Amino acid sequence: MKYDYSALEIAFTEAKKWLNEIDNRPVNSTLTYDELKEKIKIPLNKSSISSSEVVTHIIESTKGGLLGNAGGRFFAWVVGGALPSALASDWLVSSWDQNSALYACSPATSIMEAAAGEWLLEILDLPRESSIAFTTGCQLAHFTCLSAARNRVLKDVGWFVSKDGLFGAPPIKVITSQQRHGSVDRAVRYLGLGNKSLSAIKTNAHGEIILSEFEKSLGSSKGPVIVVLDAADLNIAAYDSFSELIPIAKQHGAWVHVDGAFGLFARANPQKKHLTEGIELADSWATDAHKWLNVPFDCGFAIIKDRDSHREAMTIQASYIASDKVARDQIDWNPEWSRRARGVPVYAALRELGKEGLSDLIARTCGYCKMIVEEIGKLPGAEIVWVSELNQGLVRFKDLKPNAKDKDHDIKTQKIIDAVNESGVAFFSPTTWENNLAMRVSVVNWRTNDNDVKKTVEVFRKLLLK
C-alpha cells in the first residue's frame, strides 16, 4: 500500500507554525474543560477516514487547549522546551519506529543511546564505570535506581529479592528529606516497601537535611537502609551536604541515592558545580533530560554505580530474546520491555550544545531566574522569599491593607498568579514554603531571553501598580 505523506506534511506545516508563533501565543490554555471536551470527545466514526483528515481534526480541536511551555515565558514548573536537533531527531525516532529494548531490534539506536549515556557520565562527572538507563522520566529513574538499591541492601543481609520476593524480607528503612519530591514516595510504594518505610529528616532554613537529625535516624536503624538526598529541591533548589552526609551513611552500610531531577546538571557548569560537592560518592543518581537538557518529553536518566545490582534488578531472559553478547541491550537496565529510542534526542541535544553550550544554557537560565525574582521583588506589595544560586526562586505578594494576616497574603498571591496566567503573557504556579503560599519561579527553557524577562516583569508591574 502506498504511504500517504499528506498527514505528515500537514503536521510539519502546523509544527512550524506553532514554533514560529510560540512567542506571540498566550502561554496559558484559553479554553475551558467543557469547550475542549465538546471539540475532542466526539463519537467514534464507523467508517475509515483519511489520515490527513484525522490530523487536521487533531490540530483544530486542540487549538486553545495547549500550554506554551515550548516558549520562553513558561516559569511554572521545571519544564524545558525542545532544542531543534532534539525535536527533529525525536521525529526520526517515531518514523523509524524501532523497539530499542534490544540491540537486535535496533542496532544503530542501541549504540547511539550507549554513546549518549557515556557523554552524560562525562558531563556530569560521575563514576565512569556506572551503568545507565534511559527511562520515561525521573519517576522511573528513581524506580530503577531504588530497585537496585533494594536488591543490594537486602542481599547484604542474606535476602535475595529476585528469587525470594519481599514476603518475610527484613524491613528496609528509607531515610530522606522532608523537602523530598513526591516521586520518591511513589517509587518506594511501587517497590513494595510502603510509605511507612520513609523516615523524613527535618531541614534547616536553607532546605538542607540537618546533620544531627540524620545521624540520629541512622543510629536508630537496625536493618537495611537506603538514603535519598536532594540535588536541588523543587522550591529553592536546596542541595543536601553530600560531602558530610554520604560518608556517614556509608559507615552505616546504607545505599545512597540522589534525586537530581534538574539539579544534577549543575555539574555541567564550572561556576555551579560546587553546589554538588561530594555527590559523586553516592551509589545512584536520577535526573531528567526533558528539563535542563531541553529534549522532548519523555526522557529520564538513571545512573547506578553497582552494575551487577542494577542488572539483576532489571534484566529478563527468555528463549525468544535475541540477546547480543557484545552490544548493550537496554532491556537489561530498564523496566520497560518495549520502548522508543528516547536516548537519540539526548545524543542530538548534546551534540548541538556541546559542553560549552550546555554550560552556558545553565548559567543563562540561572541568571534569568535571579533577574525575574529581583525585578518583581522591587514592585510594591511584592516580597522576595528566596533567591537561589540556581534556577528556582520564590516570590510572595502581600495584601497591603492594615492588619492583614498570612491567609490574606496567600489569597493575594494566588490572585496575582491567576491574573498573570490569564493574561497569557507568562505562566507561573503556586507552591507552599514554610506554611505560606508563594509563587515559584522556574527557568529552564533554552528559548528564554531578555525580552521574555522584560515582558514578564512588565505584566506584574501593571497588576501591582494599578
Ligand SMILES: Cc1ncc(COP(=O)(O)O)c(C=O)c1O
Given for the second form:
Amino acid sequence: MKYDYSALEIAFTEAKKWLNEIDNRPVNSTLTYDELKEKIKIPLNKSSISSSEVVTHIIESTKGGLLGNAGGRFFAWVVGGALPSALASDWLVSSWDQNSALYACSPATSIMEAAAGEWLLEILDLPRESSIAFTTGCQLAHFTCLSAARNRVLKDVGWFVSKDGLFGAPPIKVITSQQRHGSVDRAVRYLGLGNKSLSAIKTNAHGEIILSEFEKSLGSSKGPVIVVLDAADLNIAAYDSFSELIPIAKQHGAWVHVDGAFGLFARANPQKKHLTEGIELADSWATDAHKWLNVPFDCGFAIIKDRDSHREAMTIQASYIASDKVARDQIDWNPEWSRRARGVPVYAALRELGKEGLSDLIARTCGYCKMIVEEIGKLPGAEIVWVSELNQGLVRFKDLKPNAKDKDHDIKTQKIIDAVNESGVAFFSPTTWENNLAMRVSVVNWRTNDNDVKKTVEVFRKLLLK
Ligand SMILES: Cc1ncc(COP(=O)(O)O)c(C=O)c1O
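For comparison with the form predicted alone, kindly provide the form predicted in complex with this ligand.
Zooming out: every chain and molecule, the one shown earlier first.
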C-alpha cells in the first residue's frame, strides 16, 4: 500500500517560509480572538478528509495568530528560539515516533539521551555522578527533583513516602526566596506539601536571600527541611549566595534544590560562571533546554546528585517492562510513562553549538540585553531600573507631566509596552518590581543580532520623541 505523505511536504515548505520570513513578519499576533476563532473553531467534519487538506487548513487558519518568538526581536518572558539542528531533529523524533520510555523501545534514542545528559553535566560543571531526567520543562523538573527531596528528607526521619504516603507524615518546611518563580509553589502543591509549607525569605536590594533571615528560618525549623534557591530570578537575574547558604543548610540536614531555569547556563561561559559560585554544592538543579539552549518546546532537565533518591522517587517496577540493565530506561527517572525522545534535540543543539558556541551564545545575548536596556535608557522619559550581568534587565517609562505619581508612570510604562508590541517590530512584557510596573528585557534567542537591537531601540526612539 502506498501512503500519501504530501502533508509533510506542505508542512516542510511552510516551516521554511515561516523561518525565512520571521525577521520581516510582525512579532505580535495581528488578529483578534473572534477573528481567529472563526477560522479555527469550525464544525468537525463527518467523513475523513485528506491529510494535506488538514495541514493546509492549519497553516491558513493560524495566520495572524502566532507570535514571532522564534525570531530575534522577542524579548518578553524567557523564550528561546530553535536552532536548526534542534528543530530538524525534533521533526525526526516525531517521524520516528519512538516510545523512549524504555531502552528496549528505542535503543538509539536511549543512548543519545544518555550521551546528551553526560555532556550537560560537563558543560554545566555539576557533579558527574548526578542523574538526569529530561522533563517537559523546568516546572516538571522541579516536580521531579523535589519528589526525590521530599522522599529523602522524610526517609531521614524514618518516614517512607512511597509506601506510607503523606497522611500523618512529619511536616516539611520549604525555605525559599521571596523572588522565587511560581513554578516552585506549584511543584510544592503537586507534591502534597501545600503552600503553607513555604517559608519565603526576604531578599536584599540585589534580590538575594538575606543571610540572617535565612538562618532565623532554618533555626526555627523543627522537622525536615528543603531549601530552594534562585539561579537566577526572572526580573533581575538575581543569584542567591550559594557558597554561603548551602553549607549552612547542609548543617541542618536540609536538601538544597536550585531553580536554574535559564541562569544555570551561566556556567557554560567562563566570564559568567562566577555568578553561580558554590551552586555545585546543592543536591538538585532544575533547568530548561527550551530557553537558553534554544531547542523547541518542551524540554527541561532535572539533575539530581543522589541517584538512588531520584530513581526511588520515579521508578516503576512493573513485571511486563523489558528492562535492559546495561542501558538507561528513562521511565526510571522521569515522571512520565510513554514519552518522546526530547533529549535528541538537546544532543543536536549541543553539537551544533559546541562548547565554544554555547559560551558565545551566552555572552552575546547578555551583551545584547545590556545594550537594549542602556540604549532605551538614554531616551527621554525612560529610566533604567536594572541592568544585570546576565540577560535580564528592567526599564520604566516616566509620565513627564508635573507632579506625576507612580501610578501615572505605571500607566505610561504599560502604554509604551503596548505601543511597541502593536508596532510588530519587537515584543516585551511587563512585570512588577518593588511595587512598580516595569518592562522586562530578556534576551535568550540565538538569532538576535545587531540589526535586531538597532530596530528595537529605534521603535522606542520614535515613540518617546513623538
Ligand atoms: C526562573 C524560572 N523558573 C521556572 C520556570 C518555569 O519553566 P518552564 O516554563 O520551562 O516550566 C521559568 C519560566 O519562565 C523561570 O523563568
